[in-house]
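Single chain ahead, by itself, as structure tokens, in the form predicted on its own.
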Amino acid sequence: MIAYNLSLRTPKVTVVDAGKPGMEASHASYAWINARPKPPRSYHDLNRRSMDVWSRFERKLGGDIGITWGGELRWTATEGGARELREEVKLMQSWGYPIRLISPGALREMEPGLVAEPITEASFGEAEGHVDTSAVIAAALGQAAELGTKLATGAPVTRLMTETVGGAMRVTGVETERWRLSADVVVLAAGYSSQRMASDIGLHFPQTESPGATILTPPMPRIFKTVACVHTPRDLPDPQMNFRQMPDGRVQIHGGTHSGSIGDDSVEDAEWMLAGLEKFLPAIAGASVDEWRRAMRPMPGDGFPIIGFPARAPNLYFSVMHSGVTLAALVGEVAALEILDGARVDFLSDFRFERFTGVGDRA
């Protein structure tokens, strides 16, 4: 998304990639477009921002890119979650986020298909929605080499390379196994390993080990009647999962939560998932899994995103993040203000690396 953005207004963009765009953690993604709730506020309102951002960047791509919106579905089966649930909606209404609670024939009149009893409480998000990130990225990444972009492949990048001038350390480009780049700007969204190649120069945060996996069927006939994406209820023992239907049919499932997830061990489990979901979803009876996705999630430690140049590296852009299928649309606008216009974003003071400063430094 920020490739796309700087592509708008320059032809001078280079993506590097240690193989095909997208295929690690955005591919493994469950790709839920939400800020549910996603406290404190500022990160909120950032998810908030971004889910409106979505829709105008949808438009500006132009075609089906692979977005579904609908809402959000969800129940409670005890006493116990039903109150947190309530009080989860009471706060996020205060905060102006368009949800509400619905009764249980209302849920059962919006996915009849549903086996969802006991119904302790519900509750509706309307403004959810879904996204098939290998169509998002294709065709961003697309318009992008349209315009000039560059698309280098194929190529691990090895390392950051830098120079030191007055005492202030610069980043000049990076090497690959198979080519030098020089840039002006670098930008670090490299997922996981951003972590690694930070610290290779000094800059360090602390990342969560926070292993994901998704599973997909094979094409099915269409299961929700309204609702773009479900989620079972959080006050059930496990399997606790999330599941939607893409665009070509296929239904993808994760289970779990941010510390991993359910099936990203082996493939029993993730048959043992699918197998699951049929007692809350009686027409996935039968599916088979048809694609296995896993990956390790770029979540900083403190679970917030890393967004913008540090001062220790002032023409280094970090976009490293959980949630980066939500914030995606508007990241890349901004950041394309941060790099080409040299703004400072307000909204962005609380996910700035200085936050770590002094974690892991070297003497």
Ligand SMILES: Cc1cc2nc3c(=O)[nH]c(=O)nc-3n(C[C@H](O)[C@H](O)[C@H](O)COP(=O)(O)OP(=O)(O)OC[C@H]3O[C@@H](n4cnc5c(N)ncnc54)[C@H](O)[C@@H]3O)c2cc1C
The other form holds:
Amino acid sequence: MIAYNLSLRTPKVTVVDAGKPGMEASHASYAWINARPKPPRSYHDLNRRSMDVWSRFERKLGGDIGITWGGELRWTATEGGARELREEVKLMQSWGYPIRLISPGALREMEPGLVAEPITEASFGEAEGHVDTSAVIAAALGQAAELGTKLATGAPVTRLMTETVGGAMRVTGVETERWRLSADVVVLAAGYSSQRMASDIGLHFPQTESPGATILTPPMPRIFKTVACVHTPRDLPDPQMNFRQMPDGRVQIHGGTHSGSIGDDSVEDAEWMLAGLEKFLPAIAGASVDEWRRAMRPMPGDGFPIIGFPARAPNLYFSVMHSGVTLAALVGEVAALEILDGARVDFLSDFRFERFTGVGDRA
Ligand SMILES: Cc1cc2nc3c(=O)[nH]c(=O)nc-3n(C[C@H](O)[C@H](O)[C@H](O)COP(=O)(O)OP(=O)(O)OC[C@H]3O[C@@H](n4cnc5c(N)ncnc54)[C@H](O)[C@@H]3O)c2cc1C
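What about the form predicted in complex with the ligand, after the form predicted on its own?
Shown next: the complete complex, the earlier chain at its head.
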């Protein structure tokens, strides 16, 4: 999204990708656009702001990028879970987030196809949605290419080239196995691999190992009456399941947490995930696993994004983050301001590289 936003203003952009863009975390992603609750407030607000940019971004791209709005529905099964959900909803409401508690009857009316028993509490976050990452990446890069952006795919960057001028480091470009490319500014947006690439030039930050997996069914008849996505209770012994239906009818299922997803190992796990969902969504019975997607999340150690130019490499722009689908619309836009106009966007101040200064640095 950064390349797309840059391409609107300059033809001098080259995207260098090890494979086909969008085939790592973005491909495996559940791609839920949300800000719930994502504390502290500055991080919640960043996500919330990006949610609001998505529709404008969609209009700018001018085509069908597979966005589905409709909100998120969830419920709890125990009293403890209900208390937690009430607290969470209360917090988000105090931040002005459009979410509310709903009665079991309202849940059943909204989604009669769900088996939600028992229900101790339920909530509906009306502003949430999801997107087809393949469609949005193809549209954004397709338009960037029409505007003059060059795409170098299947070209793993082996090294960020640097020079030191007056004691300060400058990144001069990138090197692949076959060629070198000089650049005034380099954007480091290599997902999980960004940490290694930065570390190679002495810019260290911690990264949490967070493997993730999702499965997709073939296109199915419409499963939701009103909402965009559903989360099953997280207070049951079974793992929580998140599921959504894409505009073409495929159902995507994500299970587990950020510290590891269930179903990371085998096709049997994928089938087990599908079977686990069946008790909440009988309509899924008999569906097959069409695709099994896995990737490492780009997850800076404290869980928050790294965005912007670090003081120690003032022309290397970092864009490394989880919730990178939610945040893509906003980050693409503000990164262009910081890169092309020299702006320093104040609401990014909690998400700068500098918070890791000193981590792993050698004297
Ligand atoms: C299972 C799962 C579920 C998720 N669910 C959500 C969600 O619901 N909502 C949400 O907002 N976020 C979610 N995320 C996180 C989100 O998907 C990521 O934050 C986002 O996709 C990161 O995008 P990216 O472009 O930075 O990284 P990636 O999509 O990983 O892309 C990195 C790119 O860099 C390229 N690359 C890597 N190394 C090199 C190299 N040496 N040289 C050149 N190119 C290189 C790769 O080929 C790839 O194209 C989820 C992630 C996973 C894995």
